[in-house]
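This document opens with one chain alone, in structure tokens, the form predicted on its own.
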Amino acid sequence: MPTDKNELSERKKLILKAIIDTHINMGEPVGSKYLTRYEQLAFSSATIRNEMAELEEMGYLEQPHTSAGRIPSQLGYRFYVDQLMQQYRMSAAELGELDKLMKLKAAEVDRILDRATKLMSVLTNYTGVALKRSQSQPTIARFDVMYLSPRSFILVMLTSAGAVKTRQLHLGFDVSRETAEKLAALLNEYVAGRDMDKITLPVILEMQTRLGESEQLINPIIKAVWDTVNEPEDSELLFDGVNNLLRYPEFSNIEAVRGVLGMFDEKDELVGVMNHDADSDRTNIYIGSESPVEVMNNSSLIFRTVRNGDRIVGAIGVIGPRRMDYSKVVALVDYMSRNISKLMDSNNLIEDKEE
């Protein structure tokens, strides 16, 4: 059974190190006698066998039925990412490749995440993703309420672009029938056609005021807006270099390329959860089974968002084997990441393709 990452001395923290930095060089399973070469390793291959025995025990380890080495389990790469892998350190052909596509002309940018998408693929010999987001973001033009009980309503709100989208509350308090009917009126008339940023806080405690007794909705309710506005609309999904994956040897099974391909032909699940995510602002990196998209097992998903200002415009990552470079990957995730996002925001670029 996995145990809490403290139960793992100095010594095991070395050896599962080794090993997966081995087993990511090399693809193979890593035995103590290869490991008596590694140079931050000073023990003998008996003392590195009894560490990866309970290093197996603990969950960390696997161990393939046809070899006597051991490779990382997933929960083994996850201790990894978090607590033992050194930060990768760029090279100079690296930095250029990246530094060209920051060069891009303001006219250039609407490409600038399939141009990034591609060199991602390159530098990593991954799968490189992007997500591109639409940049429209509609109004609501009018609210309703279906009144549903005193603590429950429905909010009923009909988008700019013509969709419809509903809430329903569960409150805390009564509120009468009036009362919403009340609250949609002055949604209509503070609300309906503006952009959220035009809400101000005078405008909300003017609604208040006018709601009366009932001034502590507001606050929900436009929170209910907000999240409603905000929710990402068309997605874009753009891939590159899928080819790559079938160079390892985890897709040489038949039923892992079918699941892999099968992955890229339906994206909505791989979009949900790059959309999932958007609103942090890190790196995610899904490993395995932590991904919900259940053909990813093999798999790991490496993202970060890009921003135009306070907007998500965009995320840009990597798929590829649970064996992947992850220092390596989430450094140029981030750097592009974060690059992207200043040479957005330098040149004021928030597309809106729908007028």
Second form
Protein chains: 2
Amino acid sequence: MPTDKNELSERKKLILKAIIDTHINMGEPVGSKYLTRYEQLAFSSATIRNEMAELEEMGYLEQPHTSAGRIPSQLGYRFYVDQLMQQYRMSAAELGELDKLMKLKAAEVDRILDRATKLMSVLTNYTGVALKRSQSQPTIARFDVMYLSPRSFILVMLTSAGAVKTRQLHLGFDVSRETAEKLAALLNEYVAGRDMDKITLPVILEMQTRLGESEQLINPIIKAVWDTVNEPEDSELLFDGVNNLLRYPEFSNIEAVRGVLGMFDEKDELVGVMNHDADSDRTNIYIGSESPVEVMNNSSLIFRTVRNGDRIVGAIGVIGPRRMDYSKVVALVDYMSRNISKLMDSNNLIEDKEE
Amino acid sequence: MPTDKNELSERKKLILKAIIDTHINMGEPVGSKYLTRYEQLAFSSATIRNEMAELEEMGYLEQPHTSAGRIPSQLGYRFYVDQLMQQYRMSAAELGELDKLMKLKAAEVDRILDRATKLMSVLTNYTGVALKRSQSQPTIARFDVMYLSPRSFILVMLTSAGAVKTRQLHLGFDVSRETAEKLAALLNEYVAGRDMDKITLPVILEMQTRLGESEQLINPIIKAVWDTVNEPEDSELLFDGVNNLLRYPEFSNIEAVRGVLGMFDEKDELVGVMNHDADSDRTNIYIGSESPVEVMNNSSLIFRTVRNGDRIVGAIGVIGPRRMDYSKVVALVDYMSRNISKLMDSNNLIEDKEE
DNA sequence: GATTAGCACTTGAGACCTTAGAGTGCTAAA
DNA sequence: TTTAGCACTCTAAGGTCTCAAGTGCTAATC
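Provide the structure of the form predicted together with the DNA, given the form predicted on its own shown above.
Expanding to the full complex; the earlier chain stays at the top.
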């Protein structure tokens, strides 16, 4: 618990940053003597020791035991992330890989996120994670009916979000091809582009009247449309590189492993967090127990929304140990989420490309 | 390495079965003295000891070290599974849960498999796993065109497998609504129900002729259909209850955990195995290193195909430690895969039910 | 001939101790 | 204010001992 805000002297900041940088690299507690090797810290180990003691008192550092060095506390990491860490410069190799991904022609969110997740885990050596968010509550922009037989047809719906949804319908009575076409026309006239709660009984009755003979058709159809629009929003969570995590010493005891792996069984919680924070258009960083997903108290989560125009189609991020390379991960997540969003935007505009 | 086939005396079988049953329950090496408590083994520990020594020589048992009891070898488990284990009788509670699942109206493979995977992990306390297999190489049974604007429309395709696929097309030239309709009619006449390799140049030329003015439309369309039919078969793998596994003592050291968890990073391999064996309509049991997925050498995999009519739509199964309760798991996997298949069959026949 | 009691032997797990090394906090000098 | 120096603390790693479990073998017994 820090006594005052921002009371850190420049020297303290320097030392704190050096400790965290070192710990992120080495994974072990950092001692005063080790720090003297940094050019910027041209003090004796004793001086550094005093500063460290104060930093610990302020809550930025912790000591696993008396005779060990210091490790950053959660607060320490938070301060580091907010004020200390430097901008990461991506390597040519990384940029290359990322750009390769961006050249994928497929505009499909699904496939891009799949690949992006894998790439994330490869580039960071942590676990890549992505959320595919299926649009909630879209309206139907356009209807079509695919006539199969007098008693069965497929209702094709283009949602306002640009996805195509279909429902297969089997009837207990015959319907002619003409009626089916008329039905599609009616749906486009009365239902397309409107919120479902605008489709009131009078509207339905009018459609029935205009459809004539097969008026009994309307009810099941409206029901099917309703179901489609109100389909529970089932976000899907993707992982890649889980085994990467297990290579870090902090996951060398079973309890810790059980912890992180808990996320597989708490997918819903994680989805909840990612969905909840998706609306804020910035990079979300959860360090240790900052995450509402209790099971992840030993790890950190960084992610950012992916958009298609205004619409949020998902999120992409990384799960790693608390001492993860925040600077690098933030840079990669930012770059990737931004560019995937851009990619999808530009795909929307393609007018002349299907060679 | 067993010297002779099936040379096991009844008494040896009894002992072997008792050892394996006990080991499956307890997870620890089984000693000769412990076995004397079984009614059926009314011999002295010395006698049993002799038999055990022979069973070990034959390759059915192993001894972790001189002063420990015996554990089943892979061969031992195999023999047990093939000849020794008894039919598992499901409990009322289990049947209840299973039947609840079967009452789901949704005919959607996806959702059923999701739920089934979770249920599997709950009922067995191992990890439930399922494969959703997207149909490979279907032909297109029916086409439809959803006209959006002169330069864009959606091609809707009903595959022979019953799935609806769509492609959004953006053109560099204008097309009239009538042309779009004519296109759909032509596709239904020339392409529907045919293998793509029957769509030769003459056929394409004839379609172009009949389409008249907008003949340039045909090529991109055929390309889109081709892409759809040849879409890489991307099977999806579902997991649930990963943390269940970590509760078993055999996964109390990191190496073992890394092993099982490798399956997350070798999804493709696992998918390969499940896809490969899916064609055989029986319950597949891989014990330890019998599995071609190298990373799973410390665990066992049991799964079985799920069908919709003749078509294989996926598989469902369980991953557990080598000493898993084979009898129970096999019974559950069988029951579940059979009933899901049946459920989907019956859903296919519904003619009059969409409330 | 098959079974069993008895016993010497082997081995891992756990408790306990010791040691080495790292890093600290504090004091006194610079 | 900084630093050298030193006593102190704690862990990790290695070593030793003991206990209990389980074995294999031999000789006696059914």
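The term rigid core refers to the most C-alpha atoms you can superpose between the two forms while keeping them within 1.5 Å. This one's a predicted model, so the numbers in the text were calculated from it and none came from an experiment. Numbering follows the first chain given and starts at 1.
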{"query": "Large Cα shift (2 Å or above) at residue 203 between the two forms, core-fitted", "finding": "yes"}
{"query": "C-alpha of residue 96 off by 2 Å or more between the two forms on rigid core", "finding": "no"}
{"query": "Rigid-core frame, C-alpha of residue 169, shift of 2 angstroms or more between the two forms", "finding": "yes"}
